[in-house]
Amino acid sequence: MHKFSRASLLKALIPGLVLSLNLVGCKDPNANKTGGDPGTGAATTAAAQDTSGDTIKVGQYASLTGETSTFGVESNAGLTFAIDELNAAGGIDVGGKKMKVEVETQDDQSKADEAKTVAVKFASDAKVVAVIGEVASSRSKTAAPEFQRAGIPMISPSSTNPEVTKVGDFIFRVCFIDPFQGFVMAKFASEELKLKKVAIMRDPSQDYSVGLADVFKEEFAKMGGAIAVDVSYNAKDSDFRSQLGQIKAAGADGIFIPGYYNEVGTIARQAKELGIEVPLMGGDGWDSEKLVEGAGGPGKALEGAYFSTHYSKDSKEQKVQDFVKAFSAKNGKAPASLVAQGYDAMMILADAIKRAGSTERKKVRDALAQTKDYEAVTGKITIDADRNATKSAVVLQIKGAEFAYVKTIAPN
């Protein structure tokens, strides 16, 4: 498998990360460091941890309402299912003592500024052991500095932009990152679909979209492909015909749209209206039960399109099938990828607390960093030196209202 060089990845991704801090007119010089004790100097926002009590308090911030609400709702469903499972078994074994888990969930309304507000709230709560969130990379990047300064482990179930974990050594994720996802789709477009000239449609306001587009662009070129045209759109727009007209004129034989599910359906419908009949491709931002609704429903404009994501309910792995069966029996429907990722985030945290034998944040952080070959629902996960998950990706194809498994692509 193709290997990435650090230089090529950094070149492909968004340079720099401006951290929005909760200080008056100045920037905390420790906020972006990846070593040392991030809790120092955080007295204005962080309360000293209180480890007394018989329960483990976990915070969660998610988009339960707003533009990407299905992301938060699905991730929350997975986390809740994990906690119910843990508590039904008596809780987490912490140094020989069983402790049940309680969760406080805050709705960030799909807004980055609200995510920061919620992060400040959690940072001031002495009982919070760790925080799960967010799904969207932009919101994770906004909130992460608050958790880093407070010394509270944060685990994102699904934020794939590489800059998220660079905020500091208390910031983790249980998903792969955009360089790998971009490579996966470039490889799939080149080797499986045999495409030669692909157009890119990106949303420059979303870190996720830009990062994934940049990596796809570089990797597809390395594989001998050409980028027909690289156009931008705004997720608030409802008319994408101008950009699609450019793509049609450029003679693209495929379109890569690394955006969120909200706008993808509209883009697909308008592409069909313009007579564009080439494969459409995307990333895990497509992975929502509402995706095909915007495309006119099952079997319409997105029929046959492909996207990369973290898991398939059709996997033959026993752990996956057991999870799908149990979740479906309780909730009346099969779990989507974000449900599985929310579940994995909580279960990996529980595993770290058990291995640490403590609810002290620093010890939990250290145990998270040592996670190796954890058998998660979304695959075997090892946390690397940058606190990212090394794991496989799957490519799914839209067939009616279902997302059918096509291929697994493993990391090198």
Ligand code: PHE
Second form
Amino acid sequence: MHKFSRASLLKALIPGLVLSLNLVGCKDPNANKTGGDPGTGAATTAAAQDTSGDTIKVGQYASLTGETSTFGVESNAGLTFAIDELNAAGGIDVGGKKMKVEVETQDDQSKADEAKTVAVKFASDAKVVAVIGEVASSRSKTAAPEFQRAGIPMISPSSTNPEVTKVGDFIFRVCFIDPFQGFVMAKFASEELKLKKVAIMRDPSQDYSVGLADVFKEEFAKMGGAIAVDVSYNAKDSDFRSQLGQIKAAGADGIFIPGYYNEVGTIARQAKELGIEVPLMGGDGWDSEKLVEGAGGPGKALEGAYFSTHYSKDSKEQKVQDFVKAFSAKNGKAPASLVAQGYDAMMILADAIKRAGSTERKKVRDALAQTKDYEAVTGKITIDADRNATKSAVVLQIKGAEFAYVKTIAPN
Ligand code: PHE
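Now show me the form predicted together with ligand PHE, since the one above was the form predicted on its own.
Entire complex below, previous chain first.
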């Protein structure tokens, strides 16, 4: 289906990436053509792990193209930056032997069924020690059963839907979950913005959107707020005027849109056209360098809107400042939130392999589960009994082309 080969597409999207890392292996550039080969949809039998060889092979599946491509491109940039750093230091110390990291990246084109296809492929690769992915919850949830079946640890940098890690004991994430994120935005709407009657716009096709909408609704009600109206949209639609008309008629004093950046930009533009001036709010799915552009550019439809996310590059923490400086020097721009999440996911895996003193999947899994007070760029990470990370969230406000830091909200 693609006109480009995977290698040329990757090079075009992320200049320098594939070429700069000689250990980044896409051994067969055409291995993952759209559509998949017949039979790849079925689960494979877990292959015995092959721990011979001098490198640590990490798999990554990400949305490098498609609907939410900035998610995959950014988390990949963070993962690549982490691997460069690890390899520049000689590799990861595995029981006294330094081993370099090699990554194979598969593009799932922002599609859940494609995420499953590439997961099946990784699951039958005896060399893969662990897999990093996906950003979006629906894709992580669809792929996770394959890694669980194969006994390969999977770490999502940023999928926040609670169901993802419930798939099994090999499935981890290094981010907070939506029951917390929904609480954060309900609290912000209620206490900071003093809103009383908020409308919700949700995308029923995304687990993330549904989960976050539900939690917001529940938490906002607990805080004494009312829901003006709760409407659904389809991410593929380009006309959201009828839903926005309902919201206007219901007299909402704010709109919570737990969607992804593409449709949020269009929704915001159409809201302005309809004369809706109330605050717009969202979650981490807004966190993309393409968000403001989609809303008509800086100072336009999303000016002043708020969203919750994982990290702010403006944090005063030394660890964050060092990371921002090093990444910017190499990449010519400051790292977005998902860059930091991708970096942290890889560094936490490296830390677990080191503590395990082994590349055996089960031992790496056990070490990951014991991660405690790890000083990550996006905060201190302890993996809890459900393999989730308990961390603070930040609220940012859109000001021009920038996401300005507003507040940090810590979990109780
Ligand atoms: N939390 C979102 C999900 O679960 C993904 C996401 C994370 C998007 C961070 C942007 C930034 O689908």
